[in-house]
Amino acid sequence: MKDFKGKTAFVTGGAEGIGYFIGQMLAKQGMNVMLSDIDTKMLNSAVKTLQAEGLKVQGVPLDVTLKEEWIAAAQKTVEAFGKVHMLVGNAGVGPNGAHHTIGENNWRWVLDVNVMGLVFGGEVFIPLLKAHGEGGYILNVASMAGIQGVSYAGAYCASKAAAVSISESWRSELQKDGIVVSVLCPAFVKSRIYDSMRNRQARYGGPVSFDDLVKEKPKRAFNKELVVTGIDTDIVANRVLEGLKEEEFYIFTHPHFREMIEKLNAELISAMEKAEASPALESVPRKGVIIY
């Protein structure tokens, strides 16, 4: 995206961390720029602190694992600013704990949150961004856990795989209508993130805080402290403005992962060779159709 000035974002999590950064940083580049968020208050706070930038900065409460809020959200965004250029997908949760004690309820909450929050903000904001024929772009946030799977985080992994998975999809699928889509993969950036169950709704079992976690289990410390020496949010937004205008696909913050990349991409080469090699495959086809 080369053009950002007088254009309108539409930012989920946008209250604070990451949503936040990318929000103050496309208001910066002369965007309008909406914040949702399900924390009222927080949201109201960082309105506040952003208009008072100077920033064209607006707010709207959004759960988004609901569809009608997401409905309403791009009316009031419509009404306050008129087209739609950008949508970037970034609220999301990320309880921790083995595969045998996070349970149904945080599954759900966790796929909810990170997958169907992004399927229903396409849902309803790709249309806005086909509408006026002038292109538009889609930043999903996703994680370095998407593109490879940690111990003890099933569920988050699992969501954020789905994430960057959709953007590929969305990616191929929306060219044509001169829609870019990009996929965030950070690492560990200083956030809020494990304290995410404080903003759980009561229908997946209501808010917990992190400090109560870990009075029930102190090792679950480390979770934070994992978390809060990570890298400055506001470098993750300056990262993402050279993603945008370069138009990347993936975009990275963390450097010293591509060890871990070059690990994968090994292991995938290594079993496909001994797939061009197995006896058992010998009849199958070398050369077919191949969808990307």
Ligand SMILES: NC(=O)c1ccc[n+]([C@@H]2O[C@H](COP(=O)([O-])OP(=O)(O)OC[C@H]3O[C@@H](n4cnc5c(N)ncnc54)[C@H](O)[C@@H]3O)[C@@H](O)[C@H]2O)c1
The other form holds:
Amino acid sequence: MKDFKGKTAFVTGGAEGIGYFIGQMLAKQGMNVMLSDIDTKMLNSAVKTLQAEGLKVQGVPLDVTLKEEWIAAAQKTVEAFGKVHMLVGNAGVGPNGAHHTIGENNWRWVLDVNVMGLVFGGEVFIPLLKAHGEGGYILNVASMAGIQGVSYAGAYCASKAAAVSISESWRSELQKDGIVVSVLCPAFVKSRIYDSMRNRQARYGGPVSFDDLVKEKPKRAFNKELVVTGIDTDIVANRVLEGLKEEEFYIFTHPHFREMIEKLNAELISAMEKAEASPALESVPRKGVIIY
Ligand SMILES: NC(=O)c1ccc[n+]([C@@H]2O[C@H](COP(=O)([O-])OP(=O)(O)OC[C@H]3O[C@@H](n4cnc5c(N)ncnc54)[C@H](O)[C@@H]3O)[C@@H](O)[C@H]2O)c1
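I have the form predicted on its own already, so could you send the form predicted in complex with this ligand?
After this comes the whole thing, all chains and molecules, with the earlier chain placed first.
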């Protein structure tokens, strides 16, 4: 994206953390920004702070798991700013737990927020991005955990792998409409993600504070430690700006994860070499249609 000025962005989970800083960064580029969040108190305070900085920012309540709220939020955005050019699918939650402890309610919660939150956003906003013919941009926030799964976070990793895959599909589907797609894959960033359960809706079991969680399961304190020693959110926002300007598809923020990427690539290539050398696959043609 070369020209931000006067265009409009809609950001989910924008009340704090990575979403807030991406919203601020976009507004500083001259965009109109509609911040949305499930936490209306934090949202109102974020909007006030950014407006006091002279930025064109408004707020709208949105639980990304509820399609009717998406429709209302989109209407409010169009009323406020007219056309919409960018959707930032940032809202996300991160429950941890081993395969046998995480539980169905947390699986459904994390998939509804981190995956269906992107799906509903696409359903409601992609038609608006297409409508004006001026081109559009979608930035989905996944994670390094969406590139390579890690232990004790299967549900979160699955949701973030889905975010990467959805972005890959949308990239090729939407190219003809002049809509560029990027997927942000950070590792640890200082935020309150370790305390995500503060926002868990009643239908998934209701809110639990991190302090209560740790009283019950002291090992969880490690999750906070990893996050609070992560990189700063404003660094992530600056890196996102670079990525958007260059229209990078995967936007990475932690260069030392190159080691992980190289290991993963080597494992994939080695698996393909085994298939190439496999007697069982001798009769399978080496040529054919490849879809991606
Ligand atoms: N912090 C990290 O280390 C890290 C690393 C990789 C990816 N991420 C991703 O970055 C994104 C932002 O997370 P963060 O680190 O800023 O965490 P955060 O908890 O500080 O911010 C998340 C925001 O999303 C909002 N939110 C939660 N549930 C919502 C819902 N149902 N509908 C709308 N808003 C909702 C919260 O109120 C909060 O404002 C998430 O998708 C997260 O998975 C974070």
